[in-house]
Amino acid sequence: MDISGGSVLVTGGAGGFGSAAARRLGGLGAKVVVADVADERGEALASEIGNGAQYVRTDIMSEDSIVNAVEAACRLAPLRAAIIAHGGPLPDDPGGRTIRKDGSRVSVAHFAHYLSVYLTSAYCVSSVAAEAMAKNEPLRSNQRGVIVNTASIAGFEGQPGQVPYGAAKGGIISMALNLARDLAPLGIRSMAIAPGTFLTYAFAQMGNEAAQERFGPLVLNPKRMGDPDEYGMLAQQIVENDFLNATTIRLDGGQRF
């Protein structure tokens, strides 16, 4: 799909995955909306991308805020792609294994919070974006848009203490196919990317070298953490290649647990 005349919404756009995708798609001539709550990084990225890119402060826990971001993108140009790469606020109570060492269980509120941050919000962005894309004039092969969600290898092989997160990301994996089937009559594709261990802002806080030493050896080949631009490269290929649809692509250097 040629998005040079369209707009792109990137939630979590100021983060590692989001900013990489925003730069890549902005480089194709799309008008990018960087949707995030990291004001300084978001404004700087929009300025760097240029071509009318905008930063729109977006709370992914608020449907109204998501609708506002989608509307901002549509005002720039027809919305052709939504890259959903956001995280979200941490829960109020602690997590861990379902039954912790002290014998207490992880609360239902903790579990529900992860589903809200990583799954419900992703559905909200997907559905609001799809509603806007359905109004587009079709391009080649009757294509109106594409939605790219971000899963995780934890959705396939969650580790101890990851029940809430793994369940949410497993939902993203399931949603990729179901959304594609729902949206196919409208010419809208749905895909998901399942990253492994990447050197995003969350890991960079411990220092790039320390993070690489700790997590790089977990990757089969190459023996390093992923570069967020490798996520951006795949997001770009998904957007451009109309025959990529209805599945989740692992992006993990062969990492398995």
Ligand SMILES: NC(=O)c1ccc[n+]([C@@H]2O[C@H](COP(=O)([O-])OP(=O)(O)OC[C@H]3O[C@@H](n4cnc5c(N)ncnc54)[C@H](O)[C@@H]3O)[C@@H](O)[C@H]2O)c1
Given for the second form:
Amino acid sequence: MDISGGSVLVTGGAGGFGSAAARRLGGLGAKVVVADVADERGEALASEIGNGAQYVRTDIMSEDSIVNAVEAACRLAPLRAAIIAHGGPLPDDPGGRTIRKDGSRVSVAHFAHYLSVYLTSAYCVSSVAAEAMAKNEPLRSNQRGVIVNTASIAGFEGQPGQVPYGAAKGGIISMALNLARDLAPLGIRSMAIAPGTFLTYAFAQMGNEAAQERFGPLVLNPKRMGDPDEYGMLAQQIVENDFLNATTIRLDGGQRF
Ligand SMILES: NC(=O)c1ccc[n+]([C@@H]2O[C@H](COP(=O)([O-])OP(=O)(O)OC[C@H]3O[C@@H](n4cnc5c(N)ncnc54)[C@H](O)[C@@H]3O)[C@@H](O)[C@H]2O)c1
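Write the structure block of the form predicted together with the named molecule for the protein whose form predicted alone appears above.
Expanding to the full complex; the earlier chain stays at the top.
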């Protein structure tokens, strides 16, 4: 798909994956909406990308806020791509293995929180974006748009203590195909990327070196964490390549645990 005449919505757009995808797609001439709650990083990124890119403060826990971000993108140009790459607020319950060492169980509220942050919000962005894309004039390729969600290898094989996160990301993997089926008659594709371990802002507290030392050796080859631009490259390829549809692509250097 030629994205140059369209707009792109990136949720978590100021984050590691989001900013990498935003830079790549902005570089192709798309009008980018950086949707996030990190105001300073979001504003800075929008001015770095230029070409009319906008930072729109967007809380992915709020449907109204998501609708507002989609409308902002549509005002710039027809919405052709939604890259869904946000994190979200931390839960009150610290989580852990389902039954913790002290015999207590991880709360249902904790499980529901993860579904809400990582899955319900992704459905909300996907469906609101698809509703807008459905109104686009189709391109010569008969395509109207593409939705790219972010799963995780935890959706295939999580680690101990990852039941809620793994379930949410498993939902994203399932949604990639089911959305693609529903949206096919409208000329809208749906894909998901399942990253392994990437050095994004999510590891800022730990520090880059400590994160590399701990997680780099888990990767089969190359023996390092992923670079967010490797996610950006794949997001770009998914947007541009009309024959990629209805599946989840692992992007993990062969990591399997
Ligand atoms: N980094 C990894 O190793 C990894 C691996 C697999 C999957 N993922 C997934 O990738 C996605 C992005 O994570 P990342 O690693 O780029 O993290 P990140 O911390 O670099 O980016 C996440 C972004 O989401 C934003 N955000 C937080 N709360 C928000 C809210 N309420 N509304 C809107 N935006 C909000 C943050 O401000 C941040 O900019 C997440 O869904 C995560 O589960 C990450």
